[in-house]
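A single chain comes next, written as structure tokens; it is the form predicted alone.
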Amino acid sequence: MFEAETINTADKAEFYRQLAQQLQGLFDGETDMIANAANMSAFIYQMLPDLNWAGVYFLKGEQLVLGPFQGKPACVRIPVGRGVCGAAIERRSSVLVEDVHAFPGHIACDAASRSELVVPIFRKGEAIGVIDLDSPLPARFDRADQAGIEQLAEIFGASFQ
């Protein structure tokens, strides 16, 4: 574990190369999307600190629709282009927000949440998806965390059938 103010950016990268082989772990023999997942959010939630939710949101024609997840219950759809998670997936990229109260448009299931990351999943070339992070921090993420969570983005969208 680490402090999300203190850790150098080697020290994160080699955190997020242990979290990548740990998920990849954790998948192991498992192809059901939904399982992974359930498994994928935990995990999250209980190996990164300062977060108040991880989850997952999949694509369903023009929305986002609510997967598994860890925290307080969640906006359920989502429409492309709305808030951090679909800003993400219209643009086919990471979004990071220093201060949610400062996106325009953003959506505050938790009012609690001050900054988030929502990184887009991927299967075969398709956007299928995204991973959401949210903190009660304010700039409680950084490109570093953003390259670990793409990074267990590839994993997860490679991990099922």
Contents of the next structure:
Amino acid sequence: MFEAETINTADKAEFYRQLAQQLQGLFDGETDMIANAANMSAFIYQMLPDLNWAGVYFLKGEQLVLGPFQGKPACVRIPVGRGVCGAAIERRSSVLVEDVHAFPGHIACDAASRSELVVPIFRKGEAIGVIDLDSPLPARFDRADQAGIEQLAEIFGASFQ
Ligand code: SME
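Starting from the form predicted alone shown above, please give the structure in the form predicted together with ligand SME.
Then the entire complex follows, led off by the chain already shown.
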């Protein structure tokens, strides 16, 4: 098992390749969206060090609505365009925030959060939600984490009907 704080970018890419394989195995032909979101949240929370929240929000109309997650209870509805999650779904692209206090409109669900990574989930080309990761460490996530979580989001988006 890799230690995230000591690994370089190449090792991180390999770490995420292994996570992607394991996530695929975890879904194992299961096509239920909520079941797979629940297992993915638990898997990410268990495998990545230094997280205080890991979960999914689903796009419903003009709002993101809380889905399965690990961590403290969180805000249930986030309007598109608000907070880090709302920015990611509006832009249809990942948002990496090294310091949440410096992000205008950041929604603090857990006061311990210092950095955040939000990755959109696409299904058949359509953005249907986001994966949200929070860390109590500043600048916990880098571009290699972003690329790795985008891989997991792709596997998740292809897993359900
Ligand atoms: N911080 C997020 C809200 C969700 S919680 O972190 C779980 C945001 O600004 O969108």
